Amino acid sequence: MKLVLATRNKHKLQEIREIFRLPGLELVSALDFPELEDVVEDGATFEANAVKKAVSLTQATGFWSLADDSGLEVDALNGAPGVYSARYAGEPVDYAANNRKLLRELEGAATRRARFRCVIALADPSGPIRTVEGRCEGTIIDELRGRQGFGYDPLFVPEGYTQTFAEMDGPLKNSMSHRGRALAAAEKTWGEILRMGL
């Protein structure tokens, strides 16, 4: 009864396990076959980054595969980073220049309202690909705050709190984040189909 989470990151898969909780489900990940090439994001959003990296994985391995493509929309950069979120200061992945470019950006800005989104692809070895997505509001402050979580977390303060992402718990986080409330919707929507199609 495997679900294989596409993502080598390890960040990103402790939240997903500690989020999405099905009874009988064994969640294993990429780092389980390392063997496989990463599947190069190209697409134009985020729902065909997680669909292509589901559907790649699912014909690579024969199990059913779930895969996430999220990231950081912020307004008065036109949603950028958006999908080039990880990689928004170029190549390799690098969280600190990612921010640090994200303030160069936004100094002198009016406004600094942002969101983060994740869409979330389940792919079936006999074909059907299903999604769901969740998004988070926020404002962008203009200095990091915190040590928990990654990425753009220090800067994100949720709408309603005072914290940024990197200032809270877990638990907290998890209940309002866009990997949260994706994975929510996902196991309420999936959740009858994985019982039975595993």
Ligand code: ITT
Given for the second form:
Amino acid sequence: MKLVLATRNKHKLQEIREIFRLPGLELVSALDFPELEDVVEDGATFEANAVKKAVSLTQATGFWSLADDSGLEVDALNGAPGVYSARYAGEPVDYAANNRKLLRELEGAATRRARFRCVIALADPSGPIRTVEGRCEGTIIDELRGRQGFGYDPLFVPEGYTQTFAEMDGPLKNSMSHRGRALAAAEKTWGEILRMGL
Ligand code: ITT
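Shown: the form predicted alone; wanted: the form predicted together with this ligand:
Below is the whole assembly, all chains and molecules, this chain first.
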């Protein structure tokens, strides 16, 4: 049974493949359909963007599709970068520039509290769309630490830990991350459908 992951982000794909292992489910991705155009992510919420990406890929391929829309919300910045996390410092996507901008914006901030959010949408070629969400609370530190992961990982220390996500190995990050939690909810909520119904 084939499920198309509606992302071209190789880091996300790696994490999703590590976390989401259901017997009998063959995971392919948007990278396997190079002829398809990128979806314009113009939704105001993670949910709207996740649904748009999943529906668009299902309509184009005829397969069930699973999309991840995610990002970082920083309290002192009123929730920014939020849905603009990937392109916070402009186009093209540049993680190092995003991290530099975040550190600049947070100079002198009274709180460095933040959270990662991940909305997963599952689209069914016959119509219904479902979504689940995972969150991970934490703090933005004031220097980059660690080389693993991607995006804002070198600046994010999850609650209850002293290491950044970029200092953790994949299984440890996945055990508490927004993506790990969203995919655990996806498996709990849709496992039966995905095992039986595709
Ligand atoms: P797709 O739309 O193709 O899935 P994308 O990278 O554009 O890829 P998003 O629009 O969901 O995906 O943006 C996600 C951004 O949020 C990502 O580029 C990072 O900057 C940040 N982000 C999300 N999850 C993260 C994680 O686990 N660690 C660090 N940064 C993360």
